[in-house]
Amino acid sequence: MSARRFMINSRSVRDGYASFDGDIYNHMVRVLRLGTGDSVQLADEKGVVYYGTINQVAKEWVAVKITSSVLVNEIDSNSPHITICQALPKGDKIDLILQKGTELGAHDFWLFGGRRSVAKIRDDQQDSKLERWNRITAEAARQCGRPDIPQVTWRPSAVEAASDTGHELRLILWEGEKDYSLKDALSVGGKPSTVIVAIGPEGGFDPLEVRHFSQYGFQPVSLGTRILRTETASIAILAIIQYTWGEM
């Protein structure tokens, strides 16, 4: 049987060595009952996978010995590195964004407050919230089998999101755009190699936020005549680009 690979942070990695507790302790020697000896995968957030053996269990830690390490490809290197742009959904909405954009091959998550979001992020609550986020994308690459984690980070409002942007294609899904479609866009020039898409909140975006995505370079665009859901947006748009540029 195949060594268990187990999704980690590089910061776990020190000397040679891997110690874990908490959840992948847990999981490692609680769950799947490994003990030492035992042969072992380490995937980190940078697309490095390290082999290893089990050298100790502790009561409440477990240790890897690292005996060599790769860089691999990311999960399709023939696609754009694509970020999702996603103002704040209410519920758990969140959770299904970030489970299915990673089994899709987004680079990575740029969350930010939208003025008509329900769900609001105070300023005590974004470590605690960003923790679980990473959690989240990390044991979706796990399940799927990606080599790298999609990072999620924050932005408090759309003035953030919008201005903190190097990507080379640069999309706002909007209802009100009437003449522009996602397909004009992605028919216009050759492959980028960088795409950032800007979702709205089940209300969708203000007309303020709007005008400051189009004054950084987001072209808005339309999904014709279907108004999806927040959540529904993200993964249709990754899925579209992916057959159009990937490998999909």
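Positions refer to the first chain, counted from 1. Nothing here was measured: the structure is a model prediction, and the numbers come from that model. Heads up, when I say rigid core I mean the largest set of C-alphas that superpose within 1.5 Å between the two forms. What changes on going to the form predicted in complex with ligand SAH:
Taking 2 Å as the criterion, residue 38 counts as shifted between the two forms: its C-alpha moves by at least this amount when the rigid core is aligned. After superposing the rigid core, the Cα of residue 19 is displaced by 2 Å or more between the two forms. Relative to the superposed core, residue 241 shifts its CA atom by less than 2 Å between the two forms.
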Second form
Amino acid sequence: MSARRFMINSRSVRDGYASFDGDIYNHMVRVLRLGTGDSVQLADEKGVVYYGTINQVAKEWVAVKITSSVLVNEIDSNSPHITICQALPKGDKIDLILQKGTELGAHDFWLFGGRRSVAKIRDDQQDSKLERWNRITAEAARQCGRPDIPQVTWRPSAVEAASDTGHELRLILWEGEKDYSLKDALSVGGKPSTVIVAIGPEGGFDPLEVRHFSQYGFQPVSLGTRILRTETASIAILAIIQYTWGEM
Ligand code: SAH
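Okay, that was the form predicted on its own. Show me the form predicted in complex with ligand SAH next.
Let's see the whole complex now, leading with the same chain.
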């Protein structure tokens, strides 16, 4: 079995050793029961992956001797960068979207307040929400062995989310689109380097929002005749794009 990978902070590495207490210690030693001599990989926030072996396990900390390191800025540079542009859903559905989306390789998440989003984010809640959402992607990245952490950012409305994204391929999932399917969208042209996909909230997109996105070059696409829940749509689109252009 290949060595387990842990997400670490670059500050933990010094003079050829890395040492950990707290969560990483618990995960390595208590949960995975790794011990002296076991190989591990450590990935930091700058995209450096360190290879090493555990050389000391104490009661509350563990030390890893580093044998080599490599800069892996892009874990999977052949896959397009996929941005999930998600209207804020109700309750804790967003947690699921961020967690599963991170596992499926979303590059980043732009959350926005849809006209039909039931949940609202007040200005004074933004920082704490963003902190929580970014913790979810960090934890999911750690769990699935991703060296990079998808960033979560907030945009107040569809207009801010749609304008000037710079992505090569822009799609909006819209059940009102009857003629153009996702299959059509993925079969024209070659593999893009960046993709953004807009997904509506439970109540769907307001026609005005579809117009905004279209104006900014988002192609409306249908996922078929069944109406998917917003979280299903978000997770499914990532799996499909990764299968088509990514490493799956
Ligand atoms: N408009 C519906 C359902 C919204 S489903 C209603 O009034 O209840 C939530 C979001 O998932 C949609 O905004 C859309 O982005 C996406 N979605 C779900 N099913 C879809 C389909 N068959 N085709 C395209 N997008 C879909």
